[in-house]
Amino acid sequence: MEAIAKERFEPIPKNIQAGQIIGRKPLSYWQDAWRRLRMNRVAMASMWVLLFIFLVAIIGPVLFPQYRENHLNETLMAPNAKYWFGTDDLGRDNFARVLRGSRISLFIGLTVAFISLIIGVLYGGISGYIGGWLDSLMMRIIDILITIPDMIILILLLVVLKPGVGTLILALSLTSWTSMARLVRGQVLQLKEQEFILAARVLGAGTWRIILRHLIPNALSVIIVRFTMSIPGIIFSEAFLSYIGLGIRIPEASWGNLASQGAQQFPSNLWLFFIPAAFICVTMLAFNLFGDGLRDALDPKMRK
């Protein structure tokens, strides 16, 4: 066998430096969740929905204050130039009414949304991390509590209390957190035995330190895609309690009761019933589309 001469050959020029280039600049977790984030076309075109709605849910009202105003001389018009989305039985502003109504859902959508993350978090956290007779104890008040029908408590407690925004609140609150608390129980489970919260508890950290700094900002990406699936929902059964006359009363306004008074007028004025129908469709579509990009990007098996 022929050997190969050694002039054939030309070395290779030794580079420290090139070789210490890095060729893709490091991210963080967020900073790869959002990058994710914006290469799914449905979720964004989600948020930007949503923004606007949340826009229109701000500023609508402030310029378009005359929702409570009676034209009995011009009632049940169709939209046109002067009332965009017509006016109702009393000649009041239907657009103006939806934008009302659109600053009072979202308002009881997040709120209670937010209050069943916060109750839901800790119950779960305390429930999965103590562990024991406690989580037994816990999970089985979960358990009668998911056993009784959501509609059923919401009914009781509004027939008894009050109707009005803060009642509302109140009756979808105490139903809507224990979805999360089971979530967050299930999530501290895993993260409990993991090497970090060992070190942690060798260092002398408390137990409401270890779950507050440590279990719960590491089960936040999960904690963060539930809360935005749950407004939805939300918004619906608020929606659903006012169209059938248990939630927001007349004369005030939200997406539920202009539904069910445009129910009324069904089917010689359409209009009264599908806009804000479909106001509730969009919103509710947008969050689940938005929900769904917002946890493929942050799930860590997606990550590309």
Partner chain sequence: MVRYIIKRFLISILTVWVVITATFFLMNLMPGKPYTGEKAIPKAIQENLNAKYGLDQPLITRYFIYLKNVSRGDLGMSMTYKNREVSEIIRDNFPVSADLGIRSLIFGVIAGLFLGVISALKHNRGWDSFSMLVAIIGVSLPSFIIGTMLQFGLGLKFSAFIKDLFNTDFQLFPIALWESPWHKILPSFALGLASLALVARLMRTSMLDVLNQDYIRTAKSKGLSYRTVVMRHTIRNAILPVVTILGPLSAAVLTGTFVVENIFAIPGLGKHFVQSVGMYDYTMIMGLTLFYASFLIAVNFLVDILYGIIDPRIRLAKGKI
The other form holds:
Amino acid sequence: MEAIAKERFEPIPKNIQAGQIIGRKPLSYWQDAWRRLRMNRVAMASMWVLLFIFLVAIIGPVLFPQYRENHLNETLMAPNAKYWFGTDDLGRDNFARVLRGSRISLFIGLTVAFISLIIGVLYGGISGYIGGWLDSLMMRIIDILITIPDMIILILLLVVLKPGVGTLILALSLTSWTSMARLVRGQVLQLKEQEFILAARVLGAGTWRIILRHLIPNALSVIIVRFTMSIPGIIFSEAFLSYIGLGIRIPEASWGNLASQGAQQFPSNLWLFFIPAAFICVTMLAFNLFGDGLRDALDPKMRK
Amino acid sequence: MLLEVKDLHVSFHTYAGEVKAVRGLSYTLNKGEVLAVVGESGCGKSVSVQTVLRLIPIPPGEIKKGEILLNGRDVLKLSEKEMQKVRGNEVSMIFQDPMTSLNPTMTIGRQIAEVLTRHQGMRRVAAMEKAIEILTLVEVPNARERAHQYPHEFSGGMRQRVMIAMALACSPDLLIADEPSTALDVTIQAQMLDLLKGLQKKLQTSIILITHDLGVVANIAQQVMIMYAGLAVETGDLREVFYDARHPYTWGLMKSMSRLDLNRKRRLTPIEGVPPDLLNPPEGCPFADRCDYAMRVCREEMPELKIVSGNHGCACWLLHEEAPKVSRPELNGG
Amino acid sequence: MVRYIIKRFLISILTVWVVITATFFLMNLMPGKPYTGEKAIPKAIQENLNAKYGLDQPLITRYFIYLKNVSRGDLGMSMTYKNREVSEIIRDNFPVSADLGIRSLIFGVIAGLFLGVISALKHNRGWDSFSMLVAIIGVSLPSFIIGTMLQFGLGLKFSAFIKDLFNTDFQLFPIALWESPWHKILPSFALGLASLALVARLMRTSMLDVLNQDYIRTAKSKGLSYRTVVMRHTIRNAILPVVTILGPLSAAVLTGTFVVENIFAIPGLGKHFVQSVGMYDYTMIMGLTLFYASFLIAVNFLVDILYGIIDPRIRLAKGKI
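Now that the form predicted on its own has been shown, please provide the structure of the form predicted together with its partner chain.
Whole complex next, starting from this chain.
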């Protein structure tokens, strides 16, 4: 047996906190999510692309407001120094129109996503939290609504109502809140039984306080992801409806009606179709890639 | 000798760095014996035995070093094809959670028969008959009827019986049971261990039983290995470890052990603190921070596994001749 | 299972009724009488219509007359196509749409499953990135953009290049109409790409989820071959969620026909639908809406039953569900 200095066998005290302190740096949930999102280069690039497009949609129409002006002696011009994106069949500046279209399309996408979020959170929250027969009734209503294809409801509504941005927002909101409501209800049901809810109730917090202060923040990450992912779908619906002539009407501009207008010229004057089409595609792509990254970053299962 | 594990090191690569789950583990198992591996969760028990079947996912896992000799062959050197012939045939495994360990879209009978068609070249009909036979052996009532049912029609205890049937279908040399009763109700737990014990007697299969409950061990095992932070801290025959435990961690486990039979009034004393994070394992004894008898040397240097007597080995500085003599605390059972 | 089917069936019927009712009142409460319309209709015909559709009756009576007519399959007369019944137009044009839709769906689902499986099995490697790139592009490009791009790239430029190269008149990818199999390639691809992308993404997630399940570890521990583990244990379970989106997928393909048929001048029902929307042909819109909705509700019903058949947990559930 090797010799070991005697003093090394002096007793020392326990240190029961040791295992908990050393080792990995403690990260809060949101810090950890942000760290993972930042590591995802594709998602970060998409985020910058989206910020750029938002900026264009906000500032662009202020700098180039002439999207309605006809220049009848300068119709269907190819992109040039004066008209960077060319002109349409009435000589309107396509660049100004695309900027205006960006603003309208994104405005519709975000507004509808936001309205759906509010309706979904309220409906799903109430349904899940109160439960019982009210929950069953509210869920049966959703069951029936989702069995009818969205596009059919949209077309029907838009045929009946006066076309315009407001109508489109109304119609799209009516069809897109259901999936959010179901998601929220599921989250609420999961969280409802957890102990801290019980604690809050013991402390005398009211039902509404429980819903707003405890349940919803917990379900937040799932909801954020769904919110982000719903926006490209709404932009797509807007473009689709405008394309078949039910959405935004000329001389107002949106990506969908610009693409539709361009497609009527097809196969000549290609820029009229491909420029708004490119805006739609890039935005949808960026939203989807960013949403994927966000989902991966926020998914607690991804934590190791 | 059936199984001989020598100096096994297994790590997992995570975003934070390399987690050293098993850090130099050696043990042996003879034919027909039952070895109990005991320790808290996260001490590397499951990883060390799943490595025998090479079931840990690689990556993120990595077998850094060591040999696992099964009947004299090093399984770490086998090709994937050869490994498949070992799994379910020579060595099989039962997992912790029977609720999720069975395929929900396949009948119980087929899931058992599948092993037989794979390893024994049986026809489907014959394999099904054999499966029913084995289900009867593990005491599933109405086996013939139940073989055609799906997992969701079985209770947890029944599903674990099915898992055992599946594992024993090809009469393996070694059965690895990874906490087979932890996820079950207490009453079912006892039934499950009795069943395993009975089958072991009948079939003479060697078993490695993983558990965090020392109480389970006394009933069934001949050999015991106490693991802590990826290392074996005390090993030996059941009697030696039970009646002459030398490691303070083993003492701690014994004090926290629940027993239905004795000492109803005895207080259960859990071991304070948590095991060290294996991302940065301490240089010295990993238990030092939680140990009532810790000495300076414990923090500085890792004690070696020393033979106490016969098969009994223990890795603790208290066994050093210079160390102060410490008497074993009053334990129940002993 | 029987209870499950009955319950689904009742919900489907209820939904169809909701659609009929909603459509009817929406159309009748709006300004501008759909049945009389702005167009001048000869008095004799007007009286005829009155007798048949009860146009001079109060709203609620008309509603019940409408319900009765619909239940007999009478969806009324088109207002733009003289003397043609809506049901007749459906009979003549729907087969073309169905042909296009089924081709797209089969292409999308099979190719999507393939990409999804490959990508999950080769997780985080080249194939995975490739499949997911295809999928993300498919999700992000609306069919009307893909259709037009294909028409331009393959239909005009590439086919012209081939004509030049081989000095023939053969059009490799025709850009319009629905005649030879060659005509069907581009539209089916344009319409199927979105389904492909959705299926591929869902199948990948589902595969990765199943691959992490305990029962896959059990299957491996039994010594089964990689092939068996993948085919019998992983894919069999991973495909279940994909079956559930067949309903929404059919809806997406169906609405996709509205634009794809227009782009490629395919004489299907979708093209007529968009035209009737453009011309405010109310009977057509009502009839086709009802038809499409019922069709998709029926598809959903069949998908639910299919799901029940392939998932033993539902198939064998007694009572409860």
